[in-house]
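Single chain ahead, written as structure tokens, the form predicted alone.
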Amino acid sequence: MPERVAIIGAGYEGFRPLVSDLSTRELMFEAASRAYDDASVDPRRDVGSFICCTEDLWEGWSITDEMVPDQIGAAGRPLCTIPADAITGIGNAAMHVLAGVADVVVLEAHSKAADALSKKQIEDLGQEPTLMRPLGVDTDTLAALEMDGFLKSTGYKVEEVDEIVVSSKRRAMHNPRASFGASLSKDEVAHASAGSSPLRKFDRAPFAEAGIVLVLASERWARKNRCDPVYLDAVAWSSSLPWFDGGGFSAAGYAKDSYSKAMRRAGKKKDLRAFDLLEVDDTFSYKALQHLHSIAGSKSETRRVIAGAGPVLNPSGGALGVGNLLEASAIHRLLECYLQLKGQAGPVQVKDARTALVQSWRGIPTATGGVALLSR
């Protein structure tokens, strides 16, 4: 990138199973507000354009895009609404930038998944129509089948899984942004009830809910007023195959193909060692090991991160943790990369943390996802 996107301001509100006292609009609100008292900014005044990562089937109406402007600020203002998940929002709201649209850039997802009372209907309605739906697979099986063929594919053993289960649980205690930290033993993962054989309860991260929105800027305008940012170093996304469609299990293509764009446009060699913290994604537990292992590029690295001898993986515990934010799920792994940057992480703060790279996936039955590389 031939200058530098800043990142200079992140609100949130919620983050937990069910956010009761607050309806979707007032989640929204609270979260604008307090981003821009982070960044000292006025949307009326200050922001060029606005973006909003969000699903018409999880919001319950169509053209949900309508109801978005108001409470963050964006009424009468531009607004573009991409059913994607915050790592296409962020390459969008990069593009704004770097393209001269704008200065000053928002970007805003949210989950109220409590909201939908049959979540697996929804997941199911997801699903390739012609093909997949009228067969009843639904999204647990595709998981259980697909974490099947990762695990016989590549060689690693479902302890792999449950270390990582374990891992992000006891990291999620300390994070006041999670809703399901534990203290859980291998045993108690390994002879946990199952659904969908191998995939097992703790084996998918549960639904949360929570609203954030991140703030961004150019560099140039992040200098001049004086901002303390964190800088988006390169961001890529990508889609490739999925297992059912005729790609492999072994790897993830859409995480090993944006890390590549990601590191390119950065200008780095593909070294997990440049960075400090991952956050990747792990909606279900045996994908944060096949994500890995897609953008580590070898089983000795995947294992060394895992062992704790490479960047932190999942400080924040991830979505085992924290919760399945829906749409507001990459966005929630920026938040806690810029918290981390910014040494605001309390809790689970890295120490002397200075890079991170952020994963996501879109979800069953995509196989889309991106990649962010964030710097201080």
Given for the second form:
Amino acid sequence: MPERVAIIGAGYEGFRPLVSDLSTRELMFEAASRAYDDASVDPRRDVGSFICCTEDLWEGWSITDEMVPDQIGAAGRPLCTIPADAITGIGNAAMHVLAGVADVVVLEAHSKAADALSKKQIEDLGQEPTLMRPLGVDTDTLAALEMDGFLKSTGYKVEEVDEIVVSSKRRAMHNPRASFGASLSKDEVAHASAGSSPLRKFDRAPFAEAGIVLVLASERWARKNRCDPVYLDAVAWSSSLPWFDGGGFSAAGYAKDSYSKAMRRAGKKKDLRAFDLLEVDDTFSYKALQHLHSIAGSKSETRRVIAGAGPVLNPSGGALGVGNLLEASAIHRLLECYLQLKGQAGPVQVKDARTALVQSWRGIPTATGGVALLSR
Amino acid sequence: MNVPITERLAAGSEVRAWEDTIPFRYEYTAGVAGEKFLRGLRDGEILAGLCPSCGLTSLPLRMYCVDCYAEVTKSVRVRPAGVVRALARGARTFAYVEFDGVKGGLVHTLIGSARVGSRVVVRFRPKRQRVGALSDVLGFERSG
Ligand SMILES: [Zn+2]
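The form predicted in complex with the partner chain is what I want next, because the block you gave corresponds to the form predicted alone; please supply it.
Time for the whole complex; same chain goes first.
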């Protein structure tokens, strides 16, 4: 097995629909301070590289790189921003460590979604300008089309989607980081209003705000400094063809490819039974089913996991329960797994959790996502 | 060192926000392949790219092959009849339609009714009203 990357600390702040008392920078400062405390590192002395995942349109501020360093202790130090979901960010952080660029690397991502008053317009700007945007198709409509195509091409029932919503919302009731926990019946999910059928109200994760920071280090550095880390055994990410360009509905190519590559890198055979828990992207309910199906490889295996006869699926309550955290989506899932493997997940703790899989996606209209494998 | 914020706001009346807008305008270049596709619409045709290297026929029309990355200079006229692969029903109904032998497809309005699996045809605007834009297509309509 190749050298692993250690996650030696984590910190976060927010996890509410609206963090009205803190600016974006203060939210980052708060999360970073806690992560440095957790990792027992001094950012001004110990950290060799900082990575922040953020997208200018969501910030409402261009050239975001310029507003990142100070609040995470990176002034005058090597820093870059990556306009992508933090699954790509942790991939880059791991490369910095493994390539010897830095012994200690900080990864930050956040969502200040409530600050963006024109969320729908920002989302719509993700669409191709000549062939998609003129149609006036919004994100919910694209999601509805994909949901319809996925269910029709695979034969999964909409009731199976309902089940994912119900269990995620229920799990979220116990997660202190979740704002959208609820005790819903399948009937309430099935009969919720639909702006664009088959997509219903509860099929989409509402936005939430949070700042999250992870501190990564080389295995050697972590041992030398007597850390008690969670290990990042492998990470992989890819972009495949979106369904409207011929990528197909039944499987998410990016999830399938990333899972295969990550498992190969970790020297593991493709089998979800190798994990105690999975944090799989469920920005939309049907995507959780599609993503799980893409990595499980079969309907029977997917159904086995959903039935609870395998690794625990989204013990955090997922994005459906915690909220859509924009580019911080993956780092939230990594945080939940970090806490789980450290035995610090509190009321949502999975008993004896030793291994976890994170799968993340950048959202509509992308076909970009990745997989990270963690253990302790 | 590493101390989080110690003085937090404690009253809603202390919370302030500043509202601003960002005025952006763009002119998106259609490009060589894009222009060919839009001219095709004006002529009442759906043009797909034909890869000279791997033979893949794909939509949307691009200058390069998504599979093998060869330069694509040839386009082929697609028979404007396809199959509905997905539907989204709201104030308007949208359909994603794929065409025989073509990778990829088109999203557009559904005219009338159809189901996933239905065969549909592309309905164009009358010739004199076409301008070389996606709006030259009115939508998909069930065939036969
Ligand atoms: Zn080719």
